[in-house]
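Only one chain comes next, encoded as structure tokens, the form predicted on its own.
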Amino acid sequence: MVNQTLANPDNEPREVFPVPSERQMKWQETEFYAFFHYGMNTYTGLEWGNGDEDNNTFAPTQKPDPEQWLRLCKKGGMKGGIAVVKHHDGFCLWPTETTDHHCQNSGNAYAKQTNIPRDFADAARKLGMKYGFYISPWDRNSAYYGTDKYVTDVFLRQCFELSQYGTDQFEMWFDGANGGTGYYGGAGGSRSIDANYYYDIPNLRDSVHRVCPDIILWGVGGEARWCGTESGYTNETTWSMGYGLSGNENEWKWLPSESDAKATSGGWFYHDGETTKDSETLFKMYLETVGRNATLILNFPPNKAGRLTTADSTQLCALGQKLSQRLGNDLAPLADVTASTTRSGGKYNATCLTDGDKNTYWATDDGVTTATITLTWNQPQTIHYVMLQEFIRKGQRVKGFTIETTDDGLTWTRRADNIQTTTIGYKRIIPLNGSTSASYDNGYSVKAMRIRITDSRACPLLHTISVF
């Protein structure tokens, strides 16, 4: 007798390429995190410094407190943060060996104690949050910018220095600015480069990954994309491949979308007199980014004392309460869940959708690209939102779906029919009333709900349905 081993005993679906790397998966799962623009511009009132600022201009009125930044943002529902440690002016917020233009060369006593990468990383670990750093590739201070020496002796070395503050970093953020006028060591003038080649990104990416295996190099690093706006939204149709707001289902490279947005009325850096956007506006941003298959990096700029303001604290706490109240009590596990079709193999039943396990999923057989999933409750439930998540480790698939509800089990009504219910991806949150501006109203009394998959690139795979 010859024992035979089946090649695919569980009938596991094949990947639909492209698919995310493990580090891209971990990055996507961070979902919502903070941006902290702090540095020389905080004290000059500029957004883009020229690079000729006196080191003594960096003069905190207290010792900067990154733990306060992260603690407040954690209350706001965020899982991590990115600290700006070098902007276009070239001023570094750590004692780097690559330039004299850094914080500890200021005559200010608090500046001499400042090391933002060190303190930020320590605070993140203490609070159980993810962390990373923004470092501008463009340097308006360096005399070497535009030459090979800048890349090898300044930029790559600075990135390596930052990687030494922790191997557990999740993102290194590179702005797309590629030159222009500047101080450039006193030479002045204008310098421009081709960012596709100048920064030696393949070498940088490999070098950083050797030290920080889970880090995503955003922007010119080529592992995640800018959604194309700085207003806290992306399109209702969003693919995790391609570029811009919607991406492109036919692109070959996995390039998930990140939306960067300002939580204040001014610029990216702190400015006297600015106000903080209210928590309802911030919640709307969340629905229009995280709820549309993107991540959201929301900027809260520390003030001249190196702290977030009282107004920031108030709105962050209110935002965290809204996220918890509106998206924190999942009613789906209380429902009986069935599907019109289920993949053979015994592992892909509809119950996987409500078991709380992101590694189990419902699927259809190969070639079956439409299906209906029904959730039924013993007693009517008042609901406002539906959240869907694909098993994207095997690729993004769904191209169309609809949501219907009934309060009596007989008459079905389509919900959110003014929304493009096309892509799902990592996460899609649908306000059933069709509005992200006034999404939390009286809700709908629902006895049962139907989610119809109407089109898919291949057999659909969903790991979670949540109802709130």
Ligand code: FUL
The other form holds:
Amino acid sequence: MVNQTLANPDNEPREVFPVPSERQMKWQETEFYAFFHYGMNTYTGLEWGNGDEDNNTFAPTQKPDPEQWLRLCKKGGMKGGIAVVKHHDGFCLWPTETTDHHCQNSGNAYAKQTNIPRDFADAARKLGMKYGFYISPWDRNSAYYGTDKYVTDVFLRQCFELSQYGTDQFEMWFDGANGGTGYYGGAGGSRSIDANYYYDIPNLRDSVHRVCPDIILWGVGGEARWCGTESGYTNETTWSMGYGLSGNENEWKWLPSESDAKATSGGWFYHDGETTKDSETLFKMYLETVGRNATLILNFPPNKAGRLTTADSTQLCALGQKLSQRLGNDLAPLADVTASTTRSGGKYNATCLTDGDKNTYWATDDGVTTATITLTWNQPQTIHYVMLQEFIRKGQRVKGFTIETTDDGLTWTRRADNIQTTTIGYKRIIPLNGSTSASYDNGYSVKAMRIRITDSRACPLLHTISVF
Ligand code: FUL
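Given the form predicted on its own above, I would also like to look at the protein as it appears in the form predicted together with ligand FUL.
Everything in the complex follows now, all chains and molecules, and the chain you saw is the first one.
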């Protein structure tokens, strides 16, 4: 007798490539996190220091308090943060061995106590938040910039020093500004490099991953992409492969989208007189990034005391309240959920969509790329938003869907038909009234809702539907 075993007893769907790595999954789940631009520029008023700034110019009026930054951002609904620890001017916010141009060589008493990577990492762990660092590859201070010595003895060593502040970092941010004029140890002039080769990224990526296995190297590091704007906006159609605002469903590499944006009116660094955007504007930015399959990294610049301002605090608290009032009370688990078609194997029922488990998912059989999911409530519910999540571990698939509601169980009305209901990806949030702006109106009274998947690269796999 032949001892037969089934290769795939649960009829598990095959991947549709590309798929995210484990670290890209963890990064994506961080969703919304802060950016903190603080450093020499905070005291010169510049956005890009030249590299010739005197160490003493870095003069905090109090000891910088990264715990305050992160605590307020947690209130704003964020799960982590990234601190700038070296900007293009080359001034380091920790006592590095790679250069004398660092905070503890300032004559200021608070500067001598400053070590942002140490204090930021400690605060993040204490608050249960994710953390990482922005370290500018371009260094307008270093005499060696443009030579191999800069890469091996300065930049790679600085990355290594930072890795020593915590192996649990989630992202390292390398901006795209590379080369140009600077101080360069007094030589001045302009230096240009080819960022595709100069920084020895494959070596850096391997070395960093050996020490910090969860780090995503952003930008020039090649594990997550810039969405293409700095305004907290990305396109309604967003693939996690390809480049720019929309990505491209045919690209071979998983390169998910991150949107960097400023919460204040002016630059990335603190400048007197600039204002903080109101929480309604920040909420719209959230919908137009996190709600469109990107992550949002939102910048709050610490001031000369090394703290976020009262205005930042006010808007962050209001944003946190809006997020929990508007997107915190999921009505989908109260509904009866059915699907027009379900994958054989017994594991892929529509009830997986509302069981609160991101590892169970509804699916159709291979070759079936359209389906209708219906949610029905005993009593009509007042709703504003629908949130959909694909099981992206097996690839991003959905290319088209529609949402319809009924309040009497008889007449169905398509909602948000002005919105491109195309991609879903890790997360898509659809405002049913079709507007992301100041849009919290009376909502719709809904007895039942239909989500029709109209097109997909392969059988669709959804793990969660939420209704708010
Ligand atoms: C850019 C930099 O040039 C800006 O100063 C800022 O840090 C921004 C987030 O990235 O590439």
